[in-house]
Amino acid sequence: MFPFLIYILTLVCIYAIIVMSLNLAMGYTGLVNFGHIGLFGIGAYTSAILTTKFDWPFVFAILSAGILCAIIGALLSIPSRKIKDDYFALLTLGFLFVTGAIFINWTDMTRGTLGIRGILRPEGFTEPNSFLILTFIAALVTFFILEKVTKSPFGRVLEAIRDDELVAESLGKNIDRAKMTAMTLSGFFVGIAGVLMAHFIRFINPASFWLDPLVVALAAVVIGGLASLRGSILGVVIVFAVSESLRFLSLPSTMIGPMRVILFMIVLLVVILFRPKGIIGRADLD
């Protein structure tokens, strides 16, 4: 196959996976996490540092990040017990501004705007084709284990808390532990997309955790339909589609980007105007 199929695939797979942990914190629990790219780009800097500065193996970086935005994520939903909707989405953005500012200013590990080059595949995996199989894998166990934890009573109390946290509350579930989990799975599996983007790319720096992906993601969980997995691979596949089949406008290169955030714009406004749940959701926007 073409390189550039393998190269587009392997990016849908590293964002179904943010998707899909975006969905579950934002459909299934109810907490519109704007900083779920910061957690990325946490998940993608911890590994990048590990690996190029500290010389660690691929398996502990990986782990690693992941544990630390699960614990950050954790953090996160602290807050949700007393801020809710749409002042905890608005402060989440906060987070995302400040772990940008972290990321341009904390030069001494993250190399401020210049980021990070040379960032190695991990042994085994340093082709395309390894490197998809292995996002694919990542994406797949990722699909089924949030499948099997919103598909079980926990999911149910989750989508509890959603619909109504007082009724969930007085139905005697610990809501505040339940919101905590979530968000910690949230965070682990998006800090793992984090470093497979990293070693994917090999080359971060801090603009690659700001808006254009939160955008992507927000229209990809949006236009898939909120609280189904499904929906939101379903999603980025849209996403994906629409914005790589602006490249046979053959545009000028400085057109393409913003011509592209654009386009996925108009397309969720349509679909929060025309159609709330998303194309197979099965929550509103509440």
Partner chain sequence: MWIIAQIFINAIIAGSVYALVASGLTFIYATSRIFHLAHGVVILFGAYIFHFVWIEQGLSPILGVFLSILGSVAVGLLMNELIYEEQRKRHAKRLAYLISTIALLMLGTSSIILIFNTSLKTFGIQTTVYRFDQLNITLMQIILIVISCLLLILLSAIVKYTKFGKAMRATADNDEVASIMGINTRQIRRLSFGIGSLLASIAGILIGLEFNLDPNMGVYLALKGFTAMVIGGVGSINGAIFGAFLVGLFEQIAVWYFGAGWKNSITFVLLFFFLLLRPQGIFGLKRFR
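Shown: the form predicted in complex with the partner chain; wanted: the form predicted alone:
What follows is just the one chain, with no partners and no other molecules.
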């Protein structure tokens, strides 16, 4: 029971980073980025390749992965100058498909569907307990940095862009630069989450960064609430509590997956009907 709890808490910390960084783009800036999990995968693969193939130290690998994902996040924001709302969401979904194709087909680096095995945990954090402490510290640092950003004048600019882009532009705000900055920060932190996931489970393959984690992240954002970092954390806790509670029921293994989806849908419907902003969100679900 105790090792299982450590495992779940570590995943909660990693997903808290994913969802907080997604909420920065989606909840605060209004950019629905379905490619967020693609950046998550890029961070994981970057660190896995650098540490297993090239023997890079963990510190350099995690910084490299974060910076690479930050750059790609910034590039993803460029189409938002011309493409808005649902069309931008579809474009980022296309990015997720492209990253999945790269993970599968660039076999010299990613080993395709065979995945990358033997990813070592960083020295001093090889045990589950110590690695949980590492992910908790990473989640805490992410929260405080993003809290500082969102409570600053820059954060208010992001919210103005989300509420009415034309009004924000008419007030002299550089909306393109603000969007790029938000996507850069979002990409950096989700890249860090990808590194932590790769070194936690010590094996990655393309299936690890497909639609399942995207559904979990979006559900956590919607349930916890848009434009609320605390809501992001609460949403992750609720999603994992709902998901993992099925393990303790006497259900056939073939039913657990479908039941998990049904429970997600019920929770989402209840939240959308009775709390359109999420449990502690500050922006409407448009």
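Owing to the predicted nature of the structure, the values given are computational and were not obtained by experimental measurement. Here the rigid core means the biggest group of C-alpha atoms that line up within 1.5 Å when the two forms are laid on top of each other. Positions refer to the first chain, counted from 1.
In this overlay on the rigid core, residue 12 has a C-alpha that sits less than 2 Å away from its partner position between the two forms.
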